[in-house]
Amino acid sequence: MSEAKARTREEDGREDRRLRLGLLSDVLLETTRFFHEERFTQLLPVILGRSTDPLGPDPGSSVLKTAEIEYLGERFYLMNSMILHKQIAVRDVGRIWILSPNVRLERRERATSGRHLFEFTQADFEIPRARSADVRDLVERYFVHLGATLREHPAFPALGVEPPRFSVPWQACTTHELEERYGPSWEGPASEASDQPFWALCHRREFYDREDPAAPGHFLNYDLIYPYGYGEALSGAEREWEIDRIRARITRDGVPHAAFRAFLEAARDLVPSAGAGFGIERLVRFLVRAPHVGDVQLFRRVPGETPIL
């Protein structure tokens, strides 16, 4: 390749990339703006916790470990999810959402799912003595808002994207469904097969999403899948919240009681609530079209990939 060829294809990324970050931009704008108008309280993230998400025995999670300091005698660890601290706040302040950075060091093979990243934002929200369903609607609406009020942006056509149209209620199936239909490996073709989201309900998943009480081993928790390929977009829960339950949970999945000693003594009272988490970054991608997550970030983070800053 030429120079001057090598040239014009830097500043076209370039000129790329400033066109996915300014819709990006304008993404974190129609989400403020839509959690504010369905008034829910913005808190302000943590980044350093003596508990944090355990994702596991998430069998779809691939972290390596979770990244921990040391800060005058005691151990706090980086953010995986701020999952157990919503359920404290949603206690003491009501609807919450949070713009919450997290960290989760992937494997290096992550680097080529096009979707992962070892430190990306989320946007994560909980509603008091909300159930799935509620939280359902609240997100198809959002992606509705989303849609509206974006069609018109500069970024899709000068990238040569059609802007999106989602028509709503989502289709909503079963984990044992999908298996049946695709196999155990059912996200990416599912997700193939598709032109418009889907939900799909019951998995096994964190102590903390809630079991179905009138049917054990079942899964009051629900993902929204991205059509064309894309993946899980959304990651969500009933909550447990009684914490006899929780403590028995953390017990049968092998999860060290020690890690969640802090969660469990703030957990004592409770309120039952639901709701989610959505990857900034993932759905910026899924809008534009993007080959990999990494694309809509200026300072790439993904796994295995060494960061430029």
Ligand code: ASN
Given for the second form:
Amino acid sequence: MSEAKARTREEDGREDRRLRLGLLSDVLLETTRFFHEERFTQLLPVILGRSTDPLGPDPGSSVLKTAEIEYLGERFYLMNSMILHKQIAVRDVGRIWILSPNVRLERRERATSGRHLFEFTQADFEIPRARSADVRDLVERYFVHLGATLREHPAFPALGVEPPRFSVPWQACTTHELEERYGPSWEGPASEASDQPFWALCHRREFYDREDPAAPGHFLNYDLIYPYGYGEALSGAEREWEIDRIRARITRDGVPHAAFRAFLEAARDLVPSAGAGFGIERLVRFLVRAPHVGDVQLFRRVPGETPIL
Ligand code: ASN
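Could you present the same protein in the form predicted in complex with asparagine, rather than the form predicted on its own shown above?
Then the entire complex follows, led off by the chain already shown.
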């Protein structure tokens, strides 16, 4: 290949990235507008916490460890997610949302999944006294809002992709039904087989997702899965909010109590709530059909890749 052609391809890559980042910027604007119109209070994110999301047990999780630092004699964890802070915030403030930077030290092998990053931003929200169906309805309205407001965005024709058309309500299946149909690694094939996002209900997961008191062994949580093989978009749940149930779940999960001491102290009078979080980069990757989620970041954070800065 001649040098001129190589340069052109690099310039094309740069132009694609500029277009994707332009769309991402408008996704942030429309997300902010939506949550504001839905009467959520936006909080600023927390980056260092005395407790953070254990990200497990979850068969889908592949983090090597939780990053931590020592500062003035105190141990702080880098935020895996703000779920524990959200439970305090929903008690103290009410309906809240946050654009929350998360650090997840994913295994090197995750580089090729197309959708894992060691640093990303999620839109994370929580609603007092909400139930699973309320959150799923809100998320569907959010996607319809995005589809309507971004339909004419110039990035779509410039990148040669169709703007998304969302038709709601979306199908909801339990993970048990999905496993029966597609096997234990159902997410990829089920996503490939769909042309609209769909809900996957009832995952056995972290202690903060509520186990159905009427049906132990069943969980009042939900994932949203993108179609066309783009995989997980969002995860959320009704929450465990009674301190004794939280303690029992932490013990059952075998995660170290010491890492949650600060949370257990702060979590004495929680309120029932439900919420969810979705990755902004995964959302934009899906909208523009980018090969890798790192393609929508200016400073790529792909496991095992050395970032330019
Ligand atoms: N944000 C998710 C939730 O609300 C938790 C996570 O990111 N692990 O359930």
